[in-house]
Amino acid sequence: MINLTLNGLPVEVEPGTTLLEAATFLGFPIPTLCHMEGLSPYGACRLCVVEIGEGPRAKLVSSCTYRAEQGLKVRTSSARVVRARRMVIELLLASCPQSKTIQDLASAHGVRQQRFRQEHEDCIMCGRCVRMCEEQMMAKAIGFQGRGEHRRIGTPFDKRSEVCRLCGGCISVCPACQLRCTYSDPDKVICGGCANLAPPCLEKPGFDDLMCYMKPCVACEISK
């Protein structure tokens, strides 16, 4: 067994567990996009970041592909993850603004405001059509094709694959998909509908991490 500090709580997970993994299973709330359950970990979408080490040496890492290490010590919701996170939402915002997946992420998560440029694409790369395609249905009927800002998802040579059996699994599973109505203007591009009070004990100086993981958050219903 691998011994590790989560959240200030001593806790044995078995080798080869990811930090997402051994989070989920103790009841720490970690968001996730590009992750799904199923499909090999990809972490493209840098969502489900934690904080790893103590001092100037901590750092970010994905927590769906870094694996459990024996001593490490990990934070799953201090003020450096929660401003990384809310970073990421936004620059999703930024990309595929009629999201319903990411505008419910940005309620969820306290993003009020939209501050980059509205670009209405229609992938954000996850990756999860293609790893739907190739892990669960069989097919590797699509793939990503180039690199940097040229990257995209396509069929073999853009013609349509003999392998594909039209079964709509990519579309089930695609975030940018699944819209929402919505403005174009930035500053109402977050519905909101569904929107909750950010932590409080976020913003006391000194300190850094989540009071609690209850949902919801005692100290968020008495500060109503």
Second form
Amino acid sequence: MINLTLNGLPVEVEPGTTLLEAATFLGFPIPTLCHMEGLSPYGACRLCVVEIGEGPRAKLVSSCTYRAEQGLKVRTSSARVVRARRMVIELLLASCPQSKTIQDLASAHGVRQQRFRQEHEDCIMCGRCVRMCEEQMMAKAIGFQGRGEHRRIGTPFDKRSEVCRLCGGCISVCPACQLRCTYSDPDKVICGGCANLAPPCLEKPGFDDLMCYMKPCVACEISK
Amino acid sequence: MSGVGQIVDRHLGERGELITILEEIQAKYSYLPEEALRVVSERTGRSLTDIYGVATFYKWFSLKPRGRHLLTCCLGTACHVRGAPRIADELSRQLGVRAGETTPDGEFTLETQNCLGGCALGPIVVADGHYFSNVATSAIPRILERTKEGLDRVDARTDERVFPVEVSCARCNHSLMDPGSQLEGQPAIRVTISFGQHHGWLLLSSLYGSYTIEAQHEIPFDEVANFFCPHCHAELRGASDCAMCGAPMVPMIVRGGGVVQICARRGCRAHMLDLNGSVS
Ligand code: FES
Ligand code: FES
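Since the one above is the form predicted alone, can you give the form predicted together with the partner chain too?
All chains and molecules follow, beginning with the one already shown.
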């Protein structure tokens, strides 16, 4: 077992526990965005920052990826942490203001203004959909492409992926996209995969055993 | 795309195989064709999504066909402060294409990169792998001209790294030199080769380090040919295989002592000269 101090409280956790897990278990709330139970920790959004260490050596780390260490001193809402979190939210607002999730975060953390150049991205690169597709749906139909400011998420060659079964898992976990899924067809805001009356999922054998997040789904209604 | 399969098989299981495989495919086709990536995905068992991610991550990889010559202008920090943007503009003005595009005649592809590793010598322009340093706008026409002529061409009279060798057959010791056919101003080496359904003569430049050849039948890239002595008709085949591609090596006796070996694969540049060796 590992002993550490969480907000001054001595606690004991299993080796391998992340700071986020430990804090949540003990009732210290930490806001998260890219983290999701059932998906591997990713550490993309930095919303879950906590402060570790003491004095001049104290530093901010993302709690969803940081594993508990013996004797670690963790503060989950010190002034520095709160300031950093507000900044993260402000930056998220600057890139993706239309997201309900981010708006809610902003109001919950008292962010009242946004001082950066306003953009209207529909993706914050949290990678939830990519991990969902790979880790839970075993499909790997979408992934990151490009680099730097050209980094984006999509299917290879921007074509409808053969391994995608239109389960909708990627959309259901997305904290940012309001446009729902556009798949590989940028002209269409809604893919219509379900609604076009010839849903590909019906043709796939063994689809009964696969999870689907499309609700309500026309395909299912028809086949009933 | 059978060549792609071979490339993949050659590197399967190596550490960091994917990048090597992609590099070789790009060397062969000048870009990464979609079918090729699908073959790679099938053979390596990696998802196409991952492979596409890698292919789009590195600027070196291109998913669009490139022209015969590739010009890369550095726009990295060091080159930038030394005026690289002007060089890039001038290049694109003279070629009539923007960065990332290929001229309509398929001659040049212009690309920009962020740092090509020669910061102290900037602005850097790399043409077909040859670095030009301290490039001024006035030097651009000359760079384009030389690139078009072929930067890999060697001038046998001034370049000390190339020298003519005279060779003979390892079996009958008959000279393979053909004074009647000249390549690069030197008598050429004449052998007979066969590959696929074809059988015919092949002339090799006798300049050591030159890759100039002339053949009766066009040899497809990557094809491994069998080499024969035109006099005794013995197959010229060494005991060892090419260290670079695994094809057989072709040995020839060098006049004055030693053996020169060349790789039998078209496009493979492996060769070696062993002045003390003998044909085993
Ligand atoms: S939740 Fe930890 S970095 Fe996003
Ligand atoms: S910046 Fe141009 S070579 Fe480094």
